[in-house]
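Here you get one chain, nothing else, as structure tokens; it is the form predicted on its own.
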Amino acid sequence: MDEKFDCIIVGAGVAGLAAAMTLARNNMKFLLIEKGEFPGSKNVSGGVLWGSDLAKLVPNYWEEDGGWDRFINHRRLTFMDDQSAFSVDFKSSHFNEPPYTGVVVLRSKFDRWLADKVQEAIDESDYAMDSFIAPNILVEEVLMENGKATGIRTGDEKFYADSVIIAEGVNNLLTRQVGLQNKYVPADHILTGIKEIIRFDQEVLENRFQLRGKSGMSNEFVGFATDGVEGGGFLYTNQDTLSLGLVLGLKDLREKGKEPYEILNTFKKHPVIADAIHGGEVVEYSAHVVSSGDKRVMPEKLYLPGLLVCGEAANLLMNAGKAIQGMDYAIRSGIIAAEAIINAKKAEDFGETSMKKYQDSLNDSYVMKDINNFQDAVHLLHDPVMTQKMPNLICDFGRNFFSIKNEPTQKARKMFGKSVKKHSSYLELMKLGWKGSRAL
């Protein structure tokens, strides 16, 4: 392989698939590099895929069993004390058409499906001698000349090409070498996320979450779930498995002294977890660390001469309250940041200005779009009010809404003010209604 490439790419999670796929499809001569044996190999996340640009790398993908697991026609959002849980749930028929507005993916198994996808482009298009997915390769160094990317170093070998495609994943340790980031990202603005897959026969997972056929559902948990440490838990059905787990801020970890590992103990035994996944075997634990969503922590650039930086290496991830998005932002970063290069092809430009028309296009898209509209939704769900204050308010007034006793029933405001006081303020309520209304 010592010709010169039209691209680079290195890291075959979603972002550098779709990427990847992308480029096949416009006939486009590339490298795909993943340092795993096998894309999705070191990949432990999972969870829901959402919108519609699947349909778009993979058209009719719900035709096929590989890859993804369900699809998403019940959510639920779940506030929790140390006993009870008060839950928003939502199921509509509206979602069971394809293409699925969210599906529900276990990574390891999802990115290898499309991986094999993108080799199906590779040989249909006129570089299907010259194109590659190499596994189980390092890059240790983005090779620059005169600022511009040039190619990479993988040991003592080099390739080169035109431009590089950074979709590392958080770790982002080539973004940083090139100067897009900052050595250090600050603690406060990222989370871990530790889950567990317990698995369950078909039929009894099925008959537990009322699901028929491919549906599925995704709750996500805010209050005790997360034993006072900023975050949130979450639970989403696969095929024959749940995968469980909570997503946890580290600096807060770290000032209160606690191990996420017995944090999800404590979940697990709340009495609505413990329902869940009653009889369940676990069969994977795993640990990852993602951004917090907030902008602040992304590069200001993602692009120089030759480069571009997109999905989880730019930090493309929010969770405004409504669904935690990453994959969905991945995938449409990558897309984007192919077509950039494909036209830097035709122009035969690969300077400045030409790859700064990747950042114009991301900002013009949803993507960026959701993470600039909703960062006031974004801090709000790391307030401590909403986090502990609000889901004990929340389940001491359905505690005594739902109870029912042999004397004089109190009316549902008279119980609702009571739970005000005990827990926090009409002030504080007022503040946070504010907050709301503005941030969503």
Second form
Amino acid sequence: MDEKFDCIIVGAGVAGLAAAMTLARNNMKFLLIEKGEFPGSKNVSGGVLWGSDLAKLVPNYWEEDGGWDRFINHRRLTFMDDQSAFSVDFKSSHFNEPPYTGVVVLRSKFDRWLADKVQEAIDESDYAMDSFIAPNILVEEVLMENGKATGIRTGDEKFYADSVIIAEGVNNLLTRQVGLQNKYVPADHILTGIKEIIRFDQEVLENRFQLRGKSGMSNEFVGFATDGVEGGGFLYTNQDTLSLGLVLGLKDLREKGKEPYEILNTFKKHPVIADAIHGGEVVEYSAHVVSSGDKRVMPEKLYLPGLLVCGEAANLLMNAGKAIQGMDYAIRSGIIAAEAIINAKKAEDFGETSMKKYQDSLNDSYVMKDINNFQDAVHLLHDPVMTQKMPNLICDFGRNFFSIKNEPTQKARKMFGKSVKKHSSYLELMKLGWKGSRAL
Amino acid sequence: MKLLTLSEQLGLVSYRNQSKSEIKPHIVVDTDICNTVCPHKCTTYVCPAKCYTMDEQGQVHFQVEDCIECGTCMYACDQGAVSWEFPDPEIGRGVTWNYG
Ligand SMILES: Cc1cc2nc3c(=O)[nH]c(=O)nc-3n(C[C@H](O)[C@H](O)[C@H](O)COP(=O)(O)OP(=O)(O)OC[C@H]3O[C@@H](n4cnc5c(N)ncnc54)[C@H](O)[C@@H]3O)c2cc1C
Ligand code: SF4
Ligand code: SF4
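Okay, that is the form predicted on its own; can I get the form predicted in complex with its partner chain now?
Then the entire complex follows, led off by the chain already shown.
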């Protein structure tokens, strides 16, 4: 491998794989480097891959039984207090037909499968013998010459290319090394995600969650789930396992002095969760940092001459309560980055202005449009009124509304008023409603 | 469902290079900082694998063997005590997730 590549991609997560697929299809000569034993082996998500961009990478992926676990046709958002759960529940056959609008994935399986698809695309390209996916290699440095990226270094070995795409994920050491992100990133807009995989007999799982064929359910949680810490919980159905976990605001966790695994156990003991998971066997415990979607943590500039940053390495993520979107942003930004490299190669110009086109296209895409439009919603999710008082109030109201006693029943409005007074105030609610209506 | 203790949870993790007696630590902690200036010692409770512990004298200790590479301590430590790298695939520790 002495020759120079058109591009070196660092990281075979979804962003890097999306970029690689795009390069392979456009007959580019590239090297995709991954530090894990195989693509996906280091990666953790919830995880629902939202939207239909997967079909851009693997057309008709639904025709084969591989990679992804279930499609989502049942969504639920749950507000929790210590004993109750009040849910907004939506199920629709609208979501039953491909292209699906969300598929649940397990990254160790999904990324590996996607990498096989990339390899197939390489095999069909002009550079079948010259483009590579190289696992088990840790990139220690991006080589820079006169402000331009020229390649990478691993140990004593160096590989050279016209361009480098950094797709290294949220723990973006190389993005920091090249100076696009500060060396120290504070905990303020970062969350710690922790998760268990719980295995069942497939039939038990399907009966319990009313799943048929490959249909699946996604459930997000706000309130007691995180035991007073900012953030939320999630439960997703895989083929024969559940993904159950939490994302916890790291600064708040630090301030409240709580241990993430204790919060997870408290969540598992909640009567509603206990009912959902009983009889299951925990087969994996994992954790990974995840960004908040707050723009304040994002690098302002995502390019340098010969270099682009995509996926969560650029902190591209949206979490406004009803879903975490990191993987679909990673795919779209990976595709856009690769397209910018393809155009640069055609123009034989990997300079600053050529690379800037990546960020311009990203700004025009739904990724940056949503991030820009929903900043208030991201802040709202980290507002203690939203994460604690609101779920308590809603559950208190639910308890009264759904209790039928043999005594005169109050009108719902009056019940609601009582719950509001107990947990909050009309003023606080109005402020929240005002913020919410502008945010959403 | 029976709740798992943290050591049971970590017992489910596939760590790399477990047969090697010597590994190159990918995280180095300057515990002098922990034990002199750090006001909160937060890594002893926010680390999901409890790699940071506090003894009876209140002294902070760090071991890298159980680390699941989540990244938390790199952000949580605002005292500059944590030097964080990814583990070397050949001579480091770190994880291989079976599900992820
Ligand atoms: C608990 C949790 C729940 C989540 N839930 C969801 C969800 O439901 N839906 C969703 O869309 N998103 C979710 N996310 C976010 C999502 O997982 C990420 O946004 C997404 O994985 C980002 O993809 P990426 O390709 O940018 O980075 P990653 O998936 O992190 O991939 C980066 C890759 O680069 C490799 N790498 C890094 N540095 C180097 C190096 N120096 N040398 C070689 N290789 C390197 C890594 O090993 C890795 O394979 C969740 C995250 C967590 C933690
Ligand atoms: S936060 Fe930093 S300085 Fe404080 S105990 Fe943890 S590692 Fe040490
Ligand atoms: S990276 Fe995560 S698991 Fe490893 S020591 Fe830091 S906080 Fe603990």
